[in-house]
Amino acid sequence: MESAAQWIDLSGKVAHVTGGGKGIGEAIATALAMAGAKVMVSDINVASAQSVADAIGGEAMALDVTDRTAVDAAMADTVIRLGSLDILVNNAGVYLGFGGPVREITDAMWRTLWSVNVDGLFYCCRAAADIMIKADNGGRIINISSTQARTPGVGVTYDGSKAAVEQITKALALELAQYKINVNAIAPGPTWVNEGPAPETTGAPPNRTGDPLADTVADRIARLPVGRWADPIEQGKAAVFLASELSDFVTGCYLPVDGGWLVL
């Protein structure tokens, strides 16, 4: 009889995790080692990715996913080293704090943005689409959205750009279902990141700021019905359910891990 635990077993599956030498990346290339998967760190600051790739007993590389010609690469190095490409994480990603007033915004300031969070995601899902229809054994695209997707407050630039990518989600899932590869996304929601602990948040209403943007997010915050930030593992523990069977039947799908950030 098969056991639970066989669902979310990844040993004999490979990984590469973009962006996984800090903060969500970091946890999610721990997490889907934790399940059993060889995983590949990706990482613009190679030493990050490194570090990371020891602590998991995974494989590191340097990677700027905004080079077409190295993403390439860098999808067929992970077959070569690792033997297969079965799941990608498109975690590499910018913020750049509060994006507007729009007046404010310049031309570099949204190129650099979008080039990341967009081009890049758009390079990785084409190059490792290729080799996952190639190998013909199904697979697992799992790209990092945003709450802020559907909630404005971050700013145009990164907003936009997370919307973005909740829409290529769906329309790869329908494009790559024929192939048996599952395209979802996850959405976290504030998620701390930085060293030291959280912040407590209350429900005590925020001192405003006047800025539109800033007050938006930092109510919302105050206002989180689960009473915390994420732990970054907890966006990994989605990762490696919509890398294993648990997840099966699931794609096209925007998985918002974000303490009820969207129920407000």
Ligand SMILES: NC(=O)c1ccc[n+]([C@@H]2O[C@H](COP(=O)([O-])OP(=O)(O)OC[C@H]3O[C@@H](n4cnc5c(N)ncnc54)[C@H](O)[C@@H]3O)[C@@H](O)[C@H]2O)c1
Given for the second form:
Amino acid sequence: MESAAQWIDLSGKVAHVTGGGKGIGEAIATALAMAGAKVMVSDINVASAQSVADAIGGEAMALDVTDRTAVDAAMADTVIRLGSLDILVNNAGVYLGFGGPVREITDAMWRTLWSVNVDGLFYCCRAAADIMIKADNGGRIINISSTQARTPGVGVTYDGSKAAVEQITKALALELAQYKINVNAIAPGPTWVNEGPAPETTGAPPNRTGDPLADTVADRIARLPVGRWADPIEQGKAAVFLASELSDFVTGCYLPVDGGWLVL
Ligand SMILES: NC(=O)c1ccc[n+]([C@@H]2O[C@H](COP(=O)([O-])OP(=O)(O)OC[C@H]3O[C@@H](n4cnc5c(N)ncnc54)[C@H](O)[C@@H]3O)[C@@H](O)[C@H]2O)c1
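Form predicted alone already given; the form predicted together with the named molecule follows:
Full assembly next; the chain just shown is listed first.
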């Protein structure tokens, strides 16, 4: 009998992880490397990307995903430096400082967030799809959405952008299936990406502020069924699933890795 371990073996595969210098992106890059993939870690902060690449035996490059010309060059450069592009993880995203009531959202806040979370993701999908279709060897595109795509709470800017990511994922899955390119989204729930231990969740009463946005999120975290924040590597494990043979027949899915957030 063959081993199921072969199903997660990514040896010979090349992955590009955007925003891979920190947090969930770092964990996804690490998990893909642990499964055997060669990983290109890109980030707007090239020093952090290099540090992650050094730790996982991958390669690094500077990339601001909002720069469409740079995105095209980065995807092409991944092939030049690592031999192919089999897995793209669109992780780069911003949220801090862009939330709040709609009347306080400036044009600049709206445009800046959407330029990273949606425009940048689109540029990367387009460039990678072109390379994968020409290579005629299938591929995987994994987009990092959020539970906020379905349960708003951060604000119209972020919540809307992550819902767009979910629908972009489905549209691309439909279009690219003919090329054996699976396109899926991971929807992380609260994932602790800051220094130090994650704060308590279960039992901590929401700090009610009267702001429905903040209170909704605080309430959900306090009632999270698993009773804790996710460790970023738990998002990495989901990425390995979606990058590997384990998910050959999975495309167009929105995979919550959320500790039960969406059942609340
Ligand atoms: N942490 C969570 O609880 C959570 C929950 C749901 C979804 N997400 C999503 O997961 C993804 C990663 O979040 P995180 O919490 O790890 O964030 P983070 O802020 O810890 O890390 C984000 C990384 O992206 C990089 N980045 C930012 N703008 C960029 C740009 N224009 N081009 C390239 N890189 C850029 C940053 O330099 C950083 O290294 C985001 O898409 C976020 O929306 C996070």
